[in-house]
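Only one chain is shown below, in structure tokens, and it's the form predicted on its own.
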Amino acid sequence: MVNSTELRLWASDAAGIPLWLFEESYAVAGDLAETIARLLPPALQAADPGLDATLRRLIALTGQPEAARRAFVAEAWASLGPEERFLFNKLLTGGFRMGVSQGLMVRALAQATGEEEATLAHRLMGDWDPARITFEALVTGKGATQDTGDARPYPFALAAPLEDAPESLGPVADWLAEWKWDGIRGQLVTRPGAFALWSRGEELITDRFPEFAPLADFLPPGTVLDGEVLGWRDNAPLPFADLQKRIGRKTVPRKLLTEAPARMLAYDLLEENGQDLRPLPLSTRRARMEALLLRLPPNLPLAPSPRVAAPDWTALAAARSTARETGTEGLMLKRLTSSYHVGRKRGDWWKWKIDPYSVDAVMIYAQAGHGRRANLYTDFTFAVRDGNDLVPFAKAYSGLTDAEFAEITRWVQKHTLERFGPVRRVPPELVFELAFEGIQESPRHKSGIALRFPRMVRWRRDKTPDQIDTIDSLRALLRVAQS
């Protein structure tokens, strides 16, 4: 409804400031409705809408011009007390966190209400309309209105890294290994009226993908099938940065379904025939899946996700390391007689993911981070090496302590040569190891490459500037990836 641009404009205006000082202060504090709120004037009139009737509103103002919705803002502003002014900022910019996983909110619920934590979770799931159902209703399903074309997905089931050796899991035939695809996590919901395709974080991406809609022909209604969305050509798997290029868009160009055609390698049956497969062994789910898999037409983008045979742990990691050959990351180890959980259950569902790609880099830019980090500099830009030129490649703000962002944040406020807004630039001496799942050529970066997921592993105290790599062993890497 309103972006974080305008609302820094428009409360710089009611504060009566200039948009540097806002900066500034913002900068400082970390929080962009926290900031607002505490540099707004006093209300003339403290009011107090209500929840309901301000959350109505700012439904009903999506979509309108500016003028509209800078005049609803201003008059809330105008009118609210400090704490509510941080609540309503906080509607606006979508950051009203409460710190509280999920997992934790339906065993709340669960408590407080007497439902089986499972059923909740699936009740909460999908696009249900708080405009249409009740609180009442969701929770205990009396009432509600979501069984007509019922599209929603079931909570998914994640697995954790492994961090021992494999032999620890006990013997390798009590184990189904499978790649693990780096693509987009989905479920594919066919039931009487609805054919959804729902990603991981709950979003209806049906329309990103028109070349499934075949599929609702062919699969029975009442099928939920838990998969893994590849851009596919040529009996291979893509690049993720091909697949990527549908994230956002409503509608998907010829051009692009004819240059990264989209298939689905099925894990696992959730549903089949409306019955909810959940609790049985995932032996049982997996060869009923297969065998509804086989019964349909072999030109569809749907099959099972292969399977890694191996006789013992030996040969099974011998098959890991030839991951990137295959496109994939590494392998998924599920017990076979595990059910299909609710979130990230340790012990039955494991990632053992290859080493990643690691590169050594200096920093050249840092900025503070935001919320509990907001006094620490913790989002930095590094630099390789181009003859006697550094070029920025990549920026990282995950991977350290506490305490190491500290000792950073004390040295960058120490030797800060120039200050744009809230970036510091320092000069090129503290060196990390930067880890990252993929790299790919990227026009829109001066470096011409962009990595997956750049993480800092380590604060390479024992290494200088002029032993850090250089963007020809970078595009080394990129020609060894694209191989």
Contents of the next structure:
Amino acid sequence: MVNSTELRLWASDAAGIPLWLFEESYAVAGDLAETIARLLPPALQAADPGLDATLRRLIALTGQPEAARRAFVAEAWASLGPEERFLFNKLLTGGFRMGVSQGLMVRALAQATGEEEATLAHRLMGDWDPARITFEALVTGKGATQDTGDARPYPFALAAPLEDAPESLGPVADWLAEWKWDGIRGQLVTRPGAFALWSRGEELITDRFPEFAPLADFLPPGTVLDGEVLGWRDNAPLPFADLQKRIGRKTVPRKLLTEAPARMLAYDLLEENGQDLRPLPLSTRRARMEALLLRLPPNLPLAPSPRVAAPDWTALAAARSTARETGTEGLMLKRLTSSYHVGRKRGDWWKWKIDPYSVDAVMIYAQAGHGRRANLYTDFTFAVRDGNDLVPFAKAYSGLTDAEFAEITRWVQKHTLERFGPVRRVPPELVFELAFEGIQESPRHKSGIALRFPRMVRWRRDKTPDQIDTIDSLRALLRVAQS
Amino acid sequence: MREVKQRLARHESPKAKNTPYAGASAHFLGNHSPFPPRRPCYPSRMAGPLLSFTDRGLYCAAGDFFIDPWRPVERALVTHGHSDHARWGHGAYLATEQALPVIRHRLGEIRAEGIAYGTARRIGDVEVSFHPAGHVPGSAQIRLEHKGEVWVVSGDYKLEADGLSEPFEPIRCHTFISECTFGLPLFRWAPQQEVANQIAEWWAANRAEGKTSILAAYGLGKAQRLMSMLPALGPILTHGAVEETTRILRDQGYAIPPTIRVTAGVDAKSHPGALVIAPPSALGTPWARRFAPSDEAFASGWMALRGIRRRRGYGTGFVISDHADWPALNTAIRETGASRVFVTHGYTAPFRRWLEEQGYEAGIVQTEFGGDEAEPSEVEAQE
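Could you drop in the structure for the form predicted together with the partner chain? We only have the form predicted on its own so far.
The complete assembly is shown below, putting the previous chain first.
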């Protein structure tokens, strides 16, 4: 309802300081809501509008002209104390959240309400509207509203990374192996009068994938499938970036539909004929799923994710080593006797990913982080060599210890060559090993490439900048990835 | 930084000369004073600026001395006893009489001379005087006058009278060199009494729950300020590092309530409901565990920033600083009447730009660190 550019302008105006000084302050505080709360002059009169009333007024603001939105925000700022102002800004920017895992939150709620944890997790799924459902109805399921109940997904079962040798899992025959696709994990829900595609983040993405609409007519009502949505052409998955273009849009233009048609590869059948299959063994669910999908007419964008069969772990490991050629991230291993559990539960489901790519690069820019990392230089831009030049190609902000970030922060402070707002240019001296999951051509980047999930694996104090990788070696990786 | 280099020629600090001091001296080191009124062997630079910025610190050629230098020099004028201002290794020190005991304690055997606040002293061709900066007990701004031109070096300062330090006095000058540790509008301090009430409430609540209150604060200045501003709700215990300076300042006559040094046998049992004042490094150590059950808090201007509070894992942070906040920096600069301001120690780049937009001729004094910005990791130590 209010974007951050508007907020900055209104706040620097209200604080009587130039915008550049607001930005400098923001770079130091690392939190927009806090920056505004601290910069505004003291409140004129105290008001206590309450959370419910404030939220309702905020929601009513959507779509109002700027003058009306600005007047509301200015009035709130002028009447709230520093703490209330901070919380108000957090609500306004959508940053009012705490980093608690969903599992922990569900467990706490279960203990507080005496409800069964798994049941509660299921009730909390979907995009229920707090304005239209009471807390009571949400957690007890009593009087649940019709409009949200029907298309509600199940809590996703998650896998843990396999760190030990696969032989530790016992006989290979006890396990279902399938490719770990690099797409959007989703649940396809068809129930009487409802058809929905949910992402793992519990976002309703039905409209982004119009090619799935015919499935509503062919899947029997009371069917829920867990699977991976992929861009798919010529019998092969498209890179994740092609799919990503479709996620950010409300409606998908025809061009994208033909360039990156979507397909769902199904992993699991969670509900059939309205019956919850989750407690059944995977082998049963899988068999029923394959049978169900076989009954569908051909040419629908839905198929079972193929099993990767192997007589022993060695053969399976060999199959895994070809993951990159199949456009996947490795293998998933699921115990055939396992139920469909809630959340991340170790023991039955494992992701057995291939080793990431890695590259040695030098840091050329550093920027301070936000929140807990405000004032600490944690966001770095990296370059590889291109002849005698350095070409920036990736940014990363994770993978180092707090102590390492603190040490690098001191180094950045002493070695700043230039400042561009919150960004510092530093001499190309610190070398890091970066890991990443994929590499793609990108006309938007100077280097012509884009990495997927780049992060720092280690600080290579043993290496000097002349020992880093070159843009040519990255291009070679790109050619391999594309072939 | 740029402007400074253009306007003020950077020159090498003079090599130590083995020259006997000439002329009679009225100072209590007599003929041996290292701060002689005339130094005929070192001609003053008529055209140069009164202070120049060298790789050892601020240098006054006309008087042949440095102010708060960070590398060993022959003669150093020192604003106060914090370790980034009063450093080891200089040939001679000049500081206020009130600052000297702590400086001597910290630096050991040094050749040092004390000067009363407001007393003019001629060094070379320059008239020098020290004036209260309100930062910590004994802290000073240093005023220099040469042929009618007046410069003031602020050292660290705050405007609010804390009841312990000699209160800040604005000094008129042409050129003002100001610290700006908290030189962003993010920083606005509440009045001391308000913070004192918050801390007292916290202490009382802990005591009621049978907990010891451990308050982290810097050992020179902040620690004693806290002791003197809080109501006597119970015994005040001190970490050795804090007790040393406290004792010295109390012996000088500063009004500091009684404290008990933490030694073997001093713990939560022997002193229930106590307030322990310790350096930040002592939090969460085995030393602090003797006070369990306890609650820890940190008193610092940096506690204004949520990110820093969270990163350091302090449950409670009290926002109290011995540095000027944003409004105070602006007030102090305005009241000097200076047309030219150099900023140092802190958010120098934005603060310089702000001053320029306010119509001042503004520059940056580069510090030892080479960076133009002292950020919390560095500055916290000096607060």
